[in-house]
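Here's a solo chain for you in structure tokens, the form predicted alone.
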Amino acid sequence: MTKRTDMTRTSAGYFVSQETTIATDNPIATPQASPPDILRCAYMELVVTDLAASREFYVDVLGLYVTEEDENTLYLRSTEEFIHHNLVLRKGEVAAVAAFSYRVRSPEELDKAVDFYTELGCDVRRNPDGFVKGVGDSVRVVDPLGFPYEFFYQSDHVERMSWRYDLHIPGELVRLDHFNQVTPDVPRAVKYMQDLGFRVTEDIQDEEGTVYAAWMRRKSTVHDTAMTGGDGPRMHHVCFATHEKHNILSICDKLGAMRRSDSIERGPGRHGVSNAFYLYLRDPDGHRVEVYTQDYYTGDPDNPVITWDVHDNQRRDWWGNPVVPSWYTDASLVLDLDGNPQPVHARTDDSEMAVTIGADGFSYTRADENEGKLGNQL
């Protein structure tokens, strides 16, 4: 990443400079293969034990929109979405993750996807006839980070929900937003994803240049996907957009009155990176969910990359909050191909959750200050 002489310090407290190329001790070779024009994150596969508790939570509770289901397999959108579905649910026996699936421009992106990956040696597979119901031609591909990418154009298109007032609930989740990936070498992943034409908005470093975390872009927001340090390859979470911070503090009622509170992982809240509103949860598998609004433009050429101090307390919630720990320990597996639970491989370089939280259990690790928040706890 840049060195931290060569940004600029706001007056927010965040640092400024222009993105470059990752440099990396480890990188992936850069294919001569065009890499395919992805558009945006389109949907997640994920593998659940207990259909019905999952479709409760997903659908009862989150309000998302079935458009098909049968006794395996539940497809779901939310409100914005035209296209098929944005969340699929398959039973099986180990909760993981089969499927990070991104939408390309055209049916001849999925000919680059090939050619890109096949030089990379990867573990490459196309269906024209698609992996799931409701999408058509699609390459998947065991990444060289260990991830389950798909790339697709065809859809089926389904009615949007937006002008159905009548339906929307006061949590109503409006589009997928982004994933979240666990790896443990965030240069490298960068790199890679900067190879496949994603664009860094934010990081976190610290002064020596230790990354502990990216954020990356192919839409105009902050991000399609983040690498998160960690081990891995995991899934960290997925996430959903909402219009307003009230619907995300409605869910948080919700879940109250339901007496489903331990739901609630972590928020609601404010991050300091993506200035988003957020709150994570888990869902009866333990897959993570984030819901999210009100982050920023970042399409024009010369968008700024931002970068977070490890040590400002700020960077994972805006108002100081702590992080809980389960939040840098937990994540779910990822799968191969055929369906196995890909190694997890531990992560070498310095840990945030090791850096941040000291023995009181706080995450206040400013240079000037030797205390939690709210000091030493019993």
Given for the second form:
Number of protein chains: 4
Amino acid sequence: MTKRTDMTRTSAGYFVSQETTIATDNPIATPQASPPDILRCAYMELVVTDLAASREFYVDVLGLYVTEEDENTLYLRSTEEFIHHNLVLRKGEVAAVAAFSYRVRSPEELDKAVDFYTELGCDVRRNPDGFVKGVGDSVRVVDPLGFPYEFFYQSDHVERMSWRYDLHIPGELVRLDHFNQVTPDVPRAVKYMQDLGFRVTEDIQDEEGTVYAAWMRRKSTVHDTAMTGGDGPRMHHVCFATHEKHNILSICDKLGAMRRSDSIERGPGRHGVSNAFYLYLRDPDGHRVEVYTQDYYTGDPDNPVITWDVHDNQRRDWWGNPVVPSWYTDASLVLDLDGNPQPVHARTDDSEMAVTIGADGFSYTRADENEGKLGNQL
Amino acid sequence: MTKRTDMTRTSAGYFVSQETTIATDNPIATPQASPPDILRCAYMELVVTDLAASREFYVDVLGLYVTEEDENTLYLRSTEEFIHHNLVLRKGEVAAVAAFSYRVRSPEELDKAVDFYTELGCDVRRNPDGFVKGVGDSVRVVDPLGFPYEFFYQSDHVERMSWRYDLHIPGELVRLDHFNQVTPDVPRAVKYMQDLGFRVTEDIQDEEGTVYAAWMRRKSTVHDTAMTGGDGPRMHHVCFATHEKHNILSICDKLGAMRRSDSIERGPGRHGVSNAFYLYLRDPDGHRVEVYTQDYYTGDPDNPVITWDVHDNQRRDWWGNPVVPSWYTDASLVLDLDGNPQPVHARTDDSEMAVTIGADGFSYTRADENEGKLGNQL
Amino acid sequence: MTKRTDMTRTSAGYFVSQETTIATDNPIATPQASPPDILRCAYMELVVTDLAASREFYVDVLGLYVTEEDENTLYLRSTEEFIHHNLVLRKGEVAAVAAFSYRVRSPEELDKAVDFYTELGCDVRRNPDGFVKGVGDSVRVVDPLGFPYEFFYQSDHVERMSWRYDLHIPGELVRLDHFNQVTPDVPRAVKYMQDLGFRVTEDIQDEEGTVYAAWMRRKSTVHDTAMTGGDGPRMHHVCFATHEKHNILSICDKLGAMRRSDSIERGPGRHGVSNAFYLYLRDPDGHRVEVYTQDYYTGDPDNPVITWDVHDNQRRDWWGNPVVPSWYTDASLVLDLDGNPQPVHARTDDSEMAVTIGADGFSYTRADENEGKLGNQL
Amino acid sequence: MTKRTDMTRTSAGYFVSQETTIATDNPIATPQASPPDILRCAYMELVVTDLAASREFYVDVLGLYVTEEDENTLYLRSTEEFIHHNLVLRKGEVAAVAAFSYRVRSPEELDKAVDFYTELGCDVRRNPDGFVKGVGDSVRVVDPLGFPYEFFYQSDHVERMSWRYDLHIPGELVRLDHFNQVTPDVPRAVKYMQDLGFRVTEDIQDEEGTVYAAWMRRKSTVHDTAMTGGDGPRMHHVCFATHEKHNILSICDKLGAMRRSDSIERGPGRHGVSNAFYLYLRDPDGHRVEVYTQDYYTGDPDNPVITWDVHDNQRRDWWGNPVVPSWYTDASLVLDLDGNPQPVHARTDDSEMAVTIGADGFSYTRADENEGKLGNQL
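For comparison with the form predicted alone, would you give the structure of this protein in the form predicted in complex with a further copy of the same chain?
Below is the whole assembly, all chains and molecules, this chain first.
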């Protein structure tokens, strides 16, 4: 990635530069095959252990719309969605992620996905009828980082609920915004994602160039997925967007009224990264769900990459409380294509938690003042 | 366009279908040359007759950021923008639009723009230094509809003000969202825009298939520009987006405090088309400016095209007052590449105003009730 | 009232002065008896012709909470209320108002109400069991202006729903804010209301001192009731408050989704008078309901009285559309204590509609510019 | 106070009862003299050590309006205020509170204040010219709890800035809402405040009846001041109200942009007590400022008193992070009438921090589950 000395410091404290190919010690070879043309993150398939409890959380509390359901599976979507679902909840023994699913631009892109991942030596499976209801011909792979990725184009269309204000709730979730993945070696992951056609929009680094996290996009938002440094492969969170900030606050208020305020793990707050207003929840299985609003347009090819100093106290929270430890340490297992949990590999680079709030960590609010330890963070 | 009988009526009252090529009696021939790959509407160059008055309106009232200015010209941008400007105000004798400017994906796309419009027999001019400050190699054309279109890739980068909350005002304008153009023959215009690579997202039709307006996009919002049926070529409005609805209301409140509430022409209100919350203002020269928030994602290739019945009272205003006549009749002149106003040609199809609020017009709020005349509109 | 020359013009265009006793040609004599100590407007009893339709409007659309209901009557309250109800809907033949009900500070105040109105020669009736459920000892009168007023102290307590965010809707109505009454002679009405202990907060006058409307309070808001000049006695509207402006907009959006947008009569907009953000609806019987937020504290004895010039375009709408004629002309009948509609007497003073938007009316947005006629109003 | 067994538990988890006279072991004798009729908390006089730094905080960051200023003193007011000021900042050696100032209903009430406090044996001083600019005849006392209280009626009037939307900022502070005081013995303090005419609206107790804090009002909001149990007399905070929640969030965003996010001590969040949305800041001297919105009307004599269980995790934060220790421990000194800091006396009852988040403390989110220790709090 770009060296700190080649970046431009902005008046707001972060740095900007143009995207470069990531240097990494242990790269995944770039395939000769072209990657599939991905439109956007489209849905996540989550395995949950108590479907009724999950239905209560996602439908009764968060208000996702039920497109279809049966004894073992729920197909849910957000207000604005016109494809069949953004979230599949499937009952199972072990809470985990069965698929991070991306929509591609046309049916033909699925052949590319097969070729791309076959060349990478991955487990690749194709099901012309789809792996879940509402979606047709699909390709599922275990990618080189160990994540179960899916690609599809065909989907049943359903009615957008955007104009159905009679059904909206104060905390209306409007769009699926992004995924977030935990992986031990962030530069290695980013380089592979660039090969897959993703563009980097933001990252967190230290002066030595250690990368703690990176955000990448296909659609013109800050991300379709992010790579967070940590023991992985694991799923960090899935995120839905609202229209306004008060929608997020009303989710908190409602959880309080239901005496479920301890479902809130972090926030609400304003991110430095992405500039979005956010909230993190934990579902009944501990899967992390973010609610988020008001990031920015990133669709130009020369969109400036934003780099935050890992010691900048305002990088993850523009204001507010320091990140809670569980947010750094907890994440969901991911499954292989046979439904077995993937083994988790430890991060060997420095951890963001250790360098910022640990015994030897430090953070600053004002870069030009003497840097301080933990006590300086609030 | 799709026939009403081949559309699906939604529970909210509008119809959906898949985009088709527009049938038109008097088509502009499709060039053999490929169109340039357009990213988004990027800026408008407006000629204003009193630069100080316009500066007060766009900078002091609306809070656009001044990137650069000199005696005759102002270069303004919205909060989120990282290219040099979204609006150029140039002092001149006749209030008019000098350019609708689109950003393309790479410098090479400019050659395509030259070829595409040359084949169409248009006046095409290229300036490697750009026609305005802050922008490099640019192509300007008078397009087959008579509009001055510009294409460019290179632009100076400036700091995004998104994190500079210390400078934000209650009515902060965050992005340039879209243009809106007045043209006599909407299907003819849409077919040409499809050739230029635009995708239709919504339109207003009657049962006979007369098209009163159509919305088209390159970026993944409802539009980068729209074609409004009327005497043209003229510029209907330029639109900036805010983050939340209260930002729009605060612009109204501020105009009241400045005793300029008569700058508000229409709204605030909720559009049926686009689902956005909106406000229309008139600048000191009468140029129309929209402020807008919360439309929806349109970036999938099979994004459903929404068709509104011209007699549906909620098509342009999901609720609220009927559209004021000036909104239908007034628009800004556009200039040719020598700076002369383009002649205006009359629409010959039915006008939306006449068929809805005129003496023989009618509108309904509930399609299943007997349709009513004007008195039924509010 | 204070003469224009003794008022101070503010930077915002309205005038301030200290409250004085109203001069009126035809005063109602001030009783020797002390008036009851009124706390606040507490509830309205409305006669509706189709209880199911009214229930749908007030409960399903507006989200009022049902405290109790039977075949002929609905007892409704807003989120924050801890007394039994803020609105009683009673089925009847003629849509009308049966009572404007005020809560007094203690049971003893009811004796004062009896004495006060008896001395005024009014029809006075007392029911120790209350005239409606949930309310105890009550006094009802036909006041000197012809309105059915009620006074009570005792009420059953119910749970405040303020913390029950799990039940809140986007358009949550939080409090009963005020009544608004139509009466032919405003100064005469105001003088009587001052005798009853009300304080004037705002009014609309012309330079000659003709009073078009006045706002009066007991609780520390802009009003508990207002007197609007027109043919009366009639009920102009009953108003509920929301917390935020988006709550009001979401009521509009919901009405659109229900294809009931024609229930909106005026607004949403910002009042000049009161500074509140507002919306006017018409219920299935045509009873007018306002939704309103963010007026200001008025509880100090020297709270400045605000006077708006009737020709100031921003007096009723700080920005936005001119007041629609129906808002000036339509109002609900009120009943005497036997349930018979009160006869309506014509206003003889100038009407606000005539002097502002009528053929000879005029309005201005900027007082220092030449005044204009109708065309200048938007 | 009412026993837990005589309270009614609500569906939201708190208890309601009717106000009773507080039982206290060590009561301050009730004077024979009538207390002054207090309208509302009106202003605080704060001693600050660096007037320029304080001006930047209160004027440049928080946007209070400067009514008047000289070398040593700043007179500030919120948007809606029509009296001279809500906050006086006076330069001095020791950061402290010089006066908690209340407005009374008439000039005559000042005599009552003199008699009331003289009978209580307090230091009482009267200055017919006022102790600060803009305010006339005033009485200052050191009250029996050791706090410097002021009473006044006369004040210069200034223009309300409510309609001056051209001057408003995103974080506009609309009203002075309340004070909050730290005192060792809460029941003793509350009983004295009841004698002074205050009404209790909410409190925090444990099952044994230990009172940790109480909220009391004169105007019809949840409080004009609160008594927080702790070492005192000290000033806990002064609070201003905004109109909407996003106004509070924008203060946070602005502090981030100014790299002053460490001025935020607690929040933003939703209180259980008062139901308000809030934020706590620390000014350059460490004086605590709250910003707050959307509590509820309390003006009826039988307004239910709300009691929160001290172990209810949602009592102070309906959701969100546990209260930070500094919020419990830090507070500002208060001065006697000669300007000397008052000695601070230790609380001897249990501290709220110790019983909730200390080593032996516990809190619960759901009362019907087994109670838990700290780990259960979030």
